[in-house]
Structures are given as C-alpha cells and as structure tokens.
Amino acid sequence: MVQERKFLKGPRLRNPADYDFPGLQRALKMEPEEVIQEISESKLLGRGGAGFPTGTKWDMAFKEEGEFKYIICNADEGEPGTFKDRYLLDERTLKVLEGMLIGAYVIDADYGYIYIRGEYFKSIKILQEALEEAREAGILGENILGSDFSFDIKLVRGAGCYVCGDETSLLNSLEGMRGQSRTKPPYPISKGLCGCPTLVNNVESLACVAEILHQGASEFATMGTEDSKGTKLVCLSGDVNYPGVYEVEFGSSTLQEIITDLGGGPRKSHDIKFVIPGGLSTRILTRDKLDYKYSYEGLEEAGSSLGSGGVMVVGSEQDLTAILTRIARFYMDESCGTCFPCREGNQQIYKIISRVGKGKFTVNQLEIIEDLGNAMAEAARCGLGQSAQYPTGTILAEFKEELVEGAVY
C-alpha cells in the first residue's frame, strides 16, 4: 500500500503577500557553509533525472571564484511523460522562487534565470506575476529581507528544444546561440553562463531545498530508504485510470503499487505490457519486474533507472512498432546534430524502425539496431544520445518473439 507523506504538497503559493518565506529567512541566519552542511545532511539528490547529490555541487558552486556568479532554474521540463515540474511552478511558486533565492544567498550569485518550457504559457503567466510582486514586497531586488543579501532573477522562454534540458545547451540557448550541448570539461559549475561559474538545479530540487531549510535535514532524511532521503513527485501517465502527479515516499510502494493504488489500475481492458519508470530516456521494465521499490537503487536493481520521475504505462492492447516508430522518430528529430554518433544514429534507426511498418524486424536489422546504440552511448557528448537507445533496445530485447522474424530461444 503506498503511504504518502507529503513534503512539497500543500495550500498553493504563488502571492508573496502570503507566504513569508521561512526556509529563505532561516538560511539568511546562517553562514553559507552551514547551509551547504544543512543540505548534505539531508542526503538531497538532483530531482532532474541525473541524482548528483545537491550538497556537493553547492559546494562545488561555493568554491569556485570569479567576477560573477549566476544561479539558474531549469525548468525546461522536455522530457516526455514528465509534468511535475509544471505542477510546482503553478501551484508551489513561491517555494521554487525561494529555493533559488537560497542558492543564491549560499554560491553569492550575481544574478538568476529560470529557463522554462516555452510551451507552458500559463506557468509563464504565473511565474510572471509573482516575479513582479516579489520585487514589489522586497523578496526581490536589494537587501532581501532586510538583509545585505542583493538578488533577482529573469525568466527566460525556450524555444522548444528537447536538448536543452542539458544544462550546457541551455546555457547556449540563454546565451542566445543555438541549443546544443557543449564539450565537458569545463563544467558549468566553473564556466558556465558567458564563461562564469553556474549553478544549474531542476525546480523540484530547489523546491526540496526551500523546504528542507523550513522543516530541517533531520525531517527530510527520516523519509525514504538510505540511498534514497525524502519524497518524489511521480508523473503517471499512459494506460492507467487515474493520470496525475503524486508525492511518494522513496521507498514506502513498488511501481505495482503507484499504479494500482495511486493510478486505479490498468485502463479499460489492457494488461500492463510494460512501464517506462522515469521518461523516455529511461529502460523499459516489463510487467514482471514492477515489484522492486520506488526509490533510485530500487529501479536500478530492477534494471532501470528513476530518471525525472515520468512513470508512462503501456498497455497489452498497444501497437510495439507504433511505439517504437515515433521513439525513434522522437529522438532523431530532437537530437541537436552537433555530434556525428548521435545525429546519423538516430536517423538510421529511424529509418530501420519506420521501414518495417506493420512486419517483423530481422535478427539482422536488430543486431544493427543494437550495434548503433552501443556505439550512440558510448561516444554521444550528451545525455540524449547516451539514452536514445534505452526504450527502443529494452523493447526490443524484451520483446523479440513478438517483434523479430525468426527468433529462437
């Protein structure tokens, strides 16, 4: 049974007049490094997908020295099947605001950006008005709060460019050039926005920040197993009952229970064929492994991975090829063709995948297929081409005696 204990679910915030931003006010006691400490103790990790612990890329940001810093929400949110960064930046406004308001306070950014969706025009609307009445009531602007603390920030539309959920080809897009990744090292933590040190975080990790100070690490990491500290908004899409966002404990359900309990089951007439467990960039799980807990080990004992959090469910009655025609579709059209691995891979296995049509791939076209991935995650410079493959080879490994003419076992 799926226990829900809510941390960043509440009343809705988005009027500064009614919210006094009490993680904001607690942090602007303490000295950076405490604050660091505050987060490390809490065992926070990213909530974008990658899982870098928070405290320690704070630390990172707080180390690093030059003539500006900048601090910036990414809240591009293109991964499909993922939605709760929209929920928190409609409903929990103000907790992102102060989430990044406290990193700021903590690296002594200069200035910040949130970089969202271009599509989510009434999160822009939001996001819009309570940017202007935070400066209107002093949250924003000079000396925040009475303090010596100086701050704001822009918000910035993306032009619909899946890969800017990279953080470095966001900061191309910011910068005004075209949205594609850079080659790391350098970091955007040392050379980041216009060459300067840039911390990147998601929205619901800066919302779990604003809370964290509010209630304390002790609260946060007493949710959760020991890998996997606190609560995690879960996308729940495809073929179940109920869609929507949910807060889970870490832990507390396996993805049976999400989907039965919190998602009312399997739609209609369909039996789950398998779940995508954290977006599309992430390795389908088939209906017999949906029994390990929802937590990041968990999925990764599984076989899979908690990516952003974006659980789709395919039912029994779905067509594979159909699926994997417009994954692949999906993943060559959004790919920024910048390196040679990813671009021509992408394209190859769409064209493999989209000539079958309605017949059966040949145990030639899936060692190609294979081979093209192995060779997109190992030499891809971005997590786009790196995960292209995961969906379409786990669907077709998974699948073979549905999908390949000719398979033997």
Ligand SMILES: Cc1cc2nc3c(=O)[nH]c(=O)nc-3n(C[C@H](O)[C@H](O)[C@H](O)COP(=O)(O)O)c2cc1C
Contents of the next structure:
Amino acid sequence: MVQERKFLKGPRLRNPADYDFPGLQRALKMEPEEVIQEISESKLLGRGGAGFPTGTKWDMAFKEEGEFKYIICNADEGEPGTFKDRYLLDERTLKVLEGMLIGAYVIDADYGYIYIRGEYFKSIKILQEALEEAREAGILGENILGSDFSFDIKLVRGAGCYVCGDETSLLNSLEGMRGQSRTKPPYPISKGLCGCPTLVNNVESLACVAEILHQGASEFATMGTEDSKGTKLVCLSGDVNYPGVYEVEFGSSTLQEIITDLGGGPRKSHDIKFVIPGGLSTRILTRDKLDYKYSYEGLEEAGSSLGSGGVMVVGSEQDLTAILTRIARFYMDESCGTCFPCREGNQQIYKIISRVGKGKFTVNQLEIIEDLGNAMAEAARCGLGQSAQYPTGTILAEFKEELVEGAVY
Amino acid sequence: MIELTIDNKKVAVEPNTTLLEAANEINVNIPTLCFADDLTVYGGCRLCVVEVEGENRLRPACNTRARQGMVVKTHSPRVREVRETLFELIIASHDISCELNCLTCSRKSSCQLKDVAEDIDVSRMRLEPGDEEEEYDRSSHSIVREPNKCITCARCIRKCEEIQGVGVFAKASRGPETRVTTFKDKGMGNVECTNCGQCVVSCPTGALHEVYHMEKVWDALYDEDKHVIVQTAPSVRVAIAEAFGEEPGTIATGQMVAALRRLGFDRVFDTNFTADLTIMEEGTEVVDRVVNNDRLPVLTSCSPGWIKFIEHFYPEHLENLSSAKSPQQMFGAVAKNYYAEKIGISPDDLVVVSIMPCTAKKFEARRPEMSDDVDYVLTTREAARMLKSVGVNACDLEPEDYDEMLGVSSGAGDIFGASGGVMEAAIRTAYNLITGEELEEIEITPVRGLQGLKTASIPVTEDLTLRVGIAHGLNNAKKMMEKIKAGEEFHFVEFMACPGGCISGGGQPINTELTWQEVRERRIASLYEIDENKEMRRSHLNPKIKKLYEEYLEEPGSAKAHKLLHTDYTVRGVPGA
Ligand SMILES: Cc1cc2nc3c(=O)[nH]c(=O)nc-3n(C[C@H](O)[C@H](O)[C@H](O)COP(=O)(O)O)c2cc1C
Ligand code: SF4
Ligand code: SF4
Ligand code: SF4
Ligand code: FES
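The structure above corresponds to the form predicted on its own; please provide the structure of the form predicted together with this ligand.
Below, the chain from earlier opens the complete complex, with every other chain and molecule after it.
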C-alpha cells in the first residue's frame, strides 16, 4: 500500500499569529549565496510544469542587476486537471508566503506579486486576509522580523485566461497588457516585469523552498530518486473513487499504485482506458504504461512527463470523440492568437475533430492532424502551442482502431 | 566574432547577430512573414524556423542569436515539412478563396504570401479556409481595411506604434477570433490615424490599401465635357518605374509624363511647380516670423500626415505651423483659379487629379479647409495600375516635357520628396530673401540623410544664424516636439510623416525584396541627382513662378496669395485623453 508522505501537507496555516516562519528566520541569518547553495543541493525542480532547477534559477536572479527586481508567485493554476496549488494557497497559506519572502530576500527583490487564478474566489479571500495580517504582524513591510529586509506583496487576480499561467504572458497581464506570450530571449530573469529582472516561481516550488529551509536540504534530498528529489502533490481526478490532492514521495510508487491505493481505483465498473499524467498538456499513458515509478524520469521513460502533477484517469466507458472535442476546443479557445501554428493549428484540429463528431476519422484527416500537431510542437512560440497536441496526438495514435475508419494497423 | 555553421558553410558574425542575419551573410534566404527589418521582432509566423543541432524544437531564425559552434540547418526535411504545414495554415486563415480574390487584390503583384509560396515551393493545401465574414473598414478617407485578408502578423500594429508613434491598431480577442482592430472598433477614420499609410506599405498582404480613386478618374477622363489635368508629386518620378519592374530609384520623369498623356489627361503638370510656390510663400513667412520673433519655431505644413498628427497630439502648437498649404493644395488652388481663368473654362468643368506617393493626401484633399480644389488623388501605385490597363509602360516611352504653364520647376522642388529637402529648398530661397544674395553652397548636406532627427545651424548674416531641425517618421516628430517643448530653440523645423520623407510614402510601390532602408536610399539619391542636373535650382528663380505673381498673385504673402495658398488647422486632440 502506498502511503502519503507528508512534507508539504500539514495542518491549516493561515494566521501569522500562530506561526513563526522558521524557514524565513533561518534564511535571514544566512547569506543569500548560502540559501541558493542549499536550494541547489536539495535539487528541487520547479513544480510549475517545466521542471527547471530552482537553485539555478535563483542563482541567475541573484546575479542579475536592475533598478528594481521582482518576485512573482505563479498561482494561476490553469492547467486542466491541476488543483494542488489551490490546496497550498488555502491550507498552507503562510508556507507559500514564506517561500516568497525567502526568494525576495535572496534575490533582493523590491516587490512581490501573487498572480492568482481569477476563479479561485475562496483562495483569494484567504490570501487577502493573510497578507493583511502578515503586514500587521510585521512579516511584510519594513524591517521584516526585525531584520534590514523590507518587502511587500500584492495579490493580482487573473481574468480567466489559461495562457496567462505562462510566465511571459503572466508578465504582460500584470502590466495591464494583452495576455499573450513574449518572445524569448529576453527571459523574465533578465527582463521581466516592466523590463526588470523578475523571478517567477510556482506556488508549490515556493512552499518546497520554505520547507527546505526549515527542514534542511539534506532532509529533502533523502526523499525521492536521484533525479527527482522530495515529494510531489498529485492531483487525482477523473474516473477514480477518491479524487483529491495526495502528497507522494518520488519513486515510492507507480501511477497504477497511486490510482489504486490513494484514489481507490477506477470508479464503479470502469476500467482504466488511459491516464493523462501531468495536466492536460502531456502525452497520455495507456493502461499498460502505468507501472513506471512516479518520478520525472519514470514518467519520461513511460513516454510522457510529470508536468504539473495533474493525474486524470479516463475510464473505459468514456467517449473518446467527446474527449477529443473538448480538448481541441480548450486549446483553440485558449490560444493567445499570436503565433500562427497555435492559433491556426488548434483551430483546424478542432474543425476536423468536430466535423468527425461521433463518427470516424479518415486516414487523411489523421495525417493532417498529425502534421498540424507536429508543426505546433516544433514551431509554436510558447508552451501552450508546443504541447497542445500531446494529448490529442497520443489519443489518436493509441486508439487508432477505435477512431479511424477501416483502420488496419 | 562568433563562428557557426549554416547549411554546412562556416560563417563568422558579430555577437548578437540573429540566425536570419547570419544566413543572409552567406546568401541563404530564410522565408519570413512577420519579420520586418525596421520593426521589433514578433516571432508570430514561425515560417523562419530552422533546425539547430542539439535542440529539441525548431528555432525561429528571426529571434535566435547565433552562438559559438552552432550548427544550423535551414532546409532539412524536418524544417521543410513544418514550413509547408505552417504555410497551409496561413493560407487557410487568409481569405483567398472567394471570387477573383488574388486577381483583384491590391497586392496582386507584390503579395508576400505569393513570394513565400514560391520560396518554399508549396505543393499542397489540405485545409479548409476560414469562412468568417468580416466587414471592411471603410471609415477612412485614405485607407481601407479588408480584415478577411489579414493574417494578424502585427506588422501594421508595430509600424504604427514603433515608427509612427501613433498606435492606431491593436489586437483584440484571442484564439481564432484574434483580430487586428482600432480602439473600440471605431474604424481608422474615427481614431487618431494620420492616414500616413505606413501600415499599408508594411502589410505583407492586401489587408490594407488606399481608398481607390481610380474609377472616378476613369470617369473624368472619359467625360468629353471635362478638362482633366494632372499633377505629379516629386517622389512619384523616382518610384513609378518600380511598378513596371525597374530598380528602385529609376528616374522616369519624361516617360511618366508621356504615359500620362496617353492615359488621356489634357495637361500634365508638376507638383514641383507649386513646391516652388510653397517655398515662396512659406519662405516669406519664415523670414517674416524670424525677423519679428513671431511664434517661433515655424513648423512646416506640407505633409498632411504630420498635420493630422500635430492636430491630435500637439494641438497647442498649431499656431507654430506655417499657414502655407501643401504643394498639392496650392496646385489645386492655382489650377481652379489662375489656370481656369487663363484658359477660360469654368472651374466646374476642370478636374484636378494628383498623383502622390501618399495616402494622407487623399484625406487632405477632402479637408473642408481645402474647398475641393483637388478632385481626386491617385497614389503612385494606382497611377501605375491605370497606366498598365491602357497598355502603357511608364518606362518605355519617349520622354516628354511637362506642360509649361504649371509644369516648370527648380531643383529645389524636386528634393521636396526627401527628408530635409523642404528645409534645403527653403534655405536656398530664404537666404536670398534676407540677404538679397544667392547662397553659394547650394547643397546643404547637414540637413540631408536618413538619421531620424537632424539639426543644423546655417549662418545667414552676421547677426543671424538659422537654427533648423528636421524630423521624419512620426515617432521622430514626437521626439522633436518634445525637444521643442523642453525649450530647445529653433527657427524652422521640417516635419515629414513618413520615414525618409515622401519617397517612402504610404502610396509608393511596395518592394518586397530589398530592405526599406535600401529602397529609401536609392529613391533619395535619384531626387538629389535630378536637382544636381538642373540648371535652375532655386525656387525664387523659377520664371513661371515670377510670372504667376506678376499676373495674378501680386507678391508672396499678399492678400490674394493668402486667400488661395494659405490655410488654418483644426484642433483635434485625443478624445478621452
Ligand atoms: C500555457 C502555459 C501555462 C502555464 N501555466 C502555469 C500555471 O498555471 N502555474 C505555474 O506555476 N506555471 C505555469 N506555467 C509554467 C510557467 O511558465 C513557469 O515555467 C513557472 O511558473 C515557473 O515556475 P517554477 O520554476 O517554480 O516551476 C505555464 C506554462 C505555459 C506554457
Ligand atoms: S503557442 Fe499559442 S499561446 Fe503560445 S504564443 Fe503561440 S498562439 Fe500564443
Ligand atoms: S493588416 Fe496586414 S500588416 Fe496588419 S496584421 Fe493584418 S496582415 Fe499584418
Ligand atoms: S495610416 Fe499611419 S497613423 Fe494611420 S494606422 Fe496606418 S501607420 Fe498608423
Ligand atoms: S519571421 Fe520569424 S517568426 Fe515570423
């Protein structure tokens, strides 16, 4: 039986009066380089989906010079099937703030923003109160915890746009511009918010930082595998009996075990048809691919990726064409419309899929979708377009017999 | 230097060079659509993708910097496959399906989609084209937008914002609904658009084009009862040949005159003539205002794009503008009055057509202040189209001279088309007006060239050194106005809405091969060449101008001249600002 490994999870933590910010206390006594060193040693990888080493990112942000510097907590959580950041924001609120404060101290940020998904009404209220109380308690503002360090945070609501979770689009949105990605380079680290060096981290990454500083990098690094240290909040949803957020130590279990032991197995009579393992924008894994260890490298070996940690289980009775239509619709609507492969590609894929409706694809149509998907993956400007075809492309490839007219493969 | 390998060829480039530029150095052409050499990189079309060894995705050449040791392939199977699919997508988004679309398109001979199709050798089109019906924007006197042809490459947006400092366009909506539009969808005619047409010449497709006056001109030409005359702006003669396949800068003055006669105009006159007249009026005004220290600096008034710009954005400075009409409008006024009287016809039977490098002139001709002196305005492009349809090649004919009465001009008139030209022409005459002598150094090089802002001090007498400034492109105009607002002192400042001056106006032939910089340089060089080869290079020595004053206008700045040749301006501001 797989058990949860509670590193990030814990009792509700919202009121600064009940919490002494041990990670921050410790960080404030260290030199910024030492904190970076500790994060690097922990081998923490960014939990926003791209898995970039947090220590490296912080080091770069630390070395950047600018008139102003910013730190941003990416709480947009728009990836379908992902809801772990909401758990942290609601329940472990102060851990997230603590991670941000540590980051701000380390890179010497002048100001911080939490960019939160606009539909997270409850979390917004909780955060607003927490920020207010933190200011009153001297955790935000001038001379935090009696140190020389001063810093404040503003909460900004997104307006219902998936692409604004992408850090460059998020920056545009924060600046009051159209929510669309920016060309890279320059990267946000060197030219981010209003052209100033900006560190963007995911909610879970920041919560991890708070715990790493509290419990120590060595403690963190005892958990997980060589390439995937620590734990991961897994969002189980879809056709499972007990959907929810589970904290899993990397390498301790397989996807199958997570679904069976933590999720209570497929719901009702459903068999698993496939799993989308890392939020919608990842390749699907069919039933026979669920025995790889849950870790960055394990899922890669299985042919997909860990992504945001959103594990969506699709039961055998689900209608594939309906799923395909919804996925295609989502990416078509959410494309920011800047680059041609994504704007036009997603639209064309949707057109074809919705034309097929409940029927079958022709070999020709399949080939076109493949080509479009390939062009998007190869040439789109940001992650949205690059990965939009992963679920669609793999569903079509894996279930050809079911989906394609007269398919003899 | 950074060394890299492109298509198995080694190339060394400066740091910060993009792969697009690096490929260019070894004469490899990478297809582009959203890229434009004068604009910021957009990275939207992705046609420029190339394969970089060791990277898991293709990289856009326009936005990827060369790195030491990079190995780049610009047309590997992977690249060619993706490019072709991308092109299919672009074509599907661009309405080319409906009746005769490509054949009737404003860009039928300068379509960049067609160029790309050829460059990448497109062989398939498997996608259904878009079917959204979108309304044309016909709100402007100068420019029409056909959104169904727009591929949202944002070149117009960037051009208007970055080069012109106006920012008329923006993208709205997302996903498939993404479109380019104006503030609150009001349309180009109802916002701060200056009608300069720089967006038109930036557009790779036919989504933007001038408001056509061709039909109206055909009608007038075919109407037996009308006496139809035409004036040609300085910049047209060094550009119209491009529409017939010649190199930019080809001088085709006499051939064009001959061709226009073939087209059926009763008289072919020259806007250069009224450019000389402008110098007399404006020059006199400048001298007067400088001597009396009256509302300095004097700002030039011959670029209608600039006029609309200042009316919107610096209305508090309208009093600084010279009151002289532009050469086009002076021509219209002289034609409808002096000329009509001389040849004894009613102004109602006289149709005045102008051929201009400019889209803003269409708006200018419809300004209420201008009392319809100019009936129709054709861009250089429209004129070329009309000539083609009568089977005439404007480069092939035996050169002919302009008709005399309003067709004789000095070299000073020719250089009006280049940034700094109006200034140079004005100085040549102002010097004479002030000192009574002729300026020896007739070529005033400090005011020439393509730098965005130019300033110069021109010694005139012992007590007077003229401080002059020149700005071209409206973003530079903005910078110049800010200098003036900050207290920098000038006597006289020249403004042209279009970068480089009228030679790259919004109505000029669109060259899809050379960079704008190259095209500008060549056209400008030709204007100076024409000036250099003229005997008469000073406006005040033009005998026909002298005659006009003697017979009709009395003297520069007279009451009659004021009534016909001067105007006032409209405070427009920016609503809501
Ligand atoms: C379309 C798209 C959506 C994204 N949405 C989110 C999101 O909701 N939350 C998030 O943290 N990162 C999201 N990202 C990733 C961010 O761009 C960025 O990599 C991340 O915030 C960095 O934080 P990390 O290093 O802590 O993971 C998204 C990326 C793309 C391309
Ligand atoms: S991939 Fe899609 S979302 Fe990203 S820049 Fe291109 S159009 Fe916008
Ligand atoms: S109007 Fe032309 S330049 Fe503007 S976005 Fe559309 S295609 Fe590009
Ligand atoms: S005509 Fe000039 S001002 Fe108007 S939209 Fe085009 S570039 Fe901008
Ligand atoms: S030219 Fe490079 S993306 Fe368009």
